[in-house]
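A single chain comes next, written as structure tokens; it is the form predicted on its own.
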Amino acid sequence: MTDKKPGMQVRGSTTGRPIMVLFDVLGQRWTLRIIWELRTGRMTFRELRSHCDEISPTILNQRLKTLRELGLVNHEEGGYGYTEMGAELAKKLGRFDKWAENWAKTLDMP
């Protein structure tokens, strides 16, 4: 069981703040590849390994369980795929994409 929930202490806070858990969980490495690519849909645990350019499989378990756990992705016939809170987090980072292509635009880049 993760111990990443709103409520326990997590990496930056001791508060247990929901938006720290999250972030924290979404800083961990992988956790936001793996939900920006289920974007396109439901994946076998194959298919997502090999959209996550080839993750160690260990880690795209452990990251999928603990996603499971707090409720952003589940498990169900066609693969792995968002609950309907986890779909709500993404439609809020494909916003922040879109924020990001206008950033990237007005910086002096050679």
Second form
2 protein chains.
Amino acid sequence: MTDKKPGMQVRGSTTGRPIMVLFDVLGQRWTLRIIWELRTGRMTFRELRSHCDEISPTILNQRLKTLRELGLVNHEEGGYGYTEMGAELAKKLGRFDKWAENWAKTLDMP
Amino acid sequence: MTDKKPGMQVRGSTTGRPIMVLFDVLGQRWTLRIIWELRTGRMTFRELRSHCDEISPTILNQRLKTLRELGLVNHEEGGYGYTEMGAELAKKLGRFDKWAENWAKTLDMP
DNA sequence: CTTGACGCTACATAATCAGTAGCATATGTC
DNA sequence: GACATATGCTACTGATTATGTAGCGTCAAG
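Having gone through the form predicted on its own, I am curious about the other one (the form predicted together with the DNA); can you provide its structure?
Expanding to the full complex; the earlier chain stays at the top.
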């Protein structure tokens, strides 16, 4: 089911280029959100689920499985959380927050 | 159809927080890829399509519509390309490339 | 032996995506 | 004017994914 790994072919790319694999994975619904929510620390499946607005457990589980296989998230004492690489990625994503605020302003926004 | 704008509610978030809107949009299939492919410059619908591995025109059009409404992409002389904000976003995404290469290495990879 | 939290699965329905065909407009060529 | 070509895009059908709700099996505590 989860057979996305750098080096393998992914939807829309026969190269297996890591960035393509990454985009392919992040381009799945909820993945970005899940990574984002974990920024506040480790949490259980159910905690994570409620942080993600009660996302369906089916999807949450699928995403966590993928993220674990890709070495971005793990599950140990304290619940789900980042691996080292996962933390790096999350840090990068964090930088979008400020940008998004500005972006919102350029769009005539609340 | 495309009613995603910062300040509005999106899937999984009642706050309309810009970062959530962003993640919601980027979490749609092909969106990241489309932004990525435009990095080499403006191109026509059809050119863009072939850069994206012949993505269905239905989807491409939907995504472009959304990206245009969100002020990230526009369509003028020379074809589709970034707006100012779009270029900023793309630049940020570009930084994932190197990270992804390293990430791939940590996963025992080609 | 009941209670509660945990990680997760089953299953049916709804939303989204994909793939192919082809239209309408514009531009250039003869 | 008739014809070819490129462009942006829509229509339509079938396949894939996501959603939502219920609840199971395990474990630790009371």
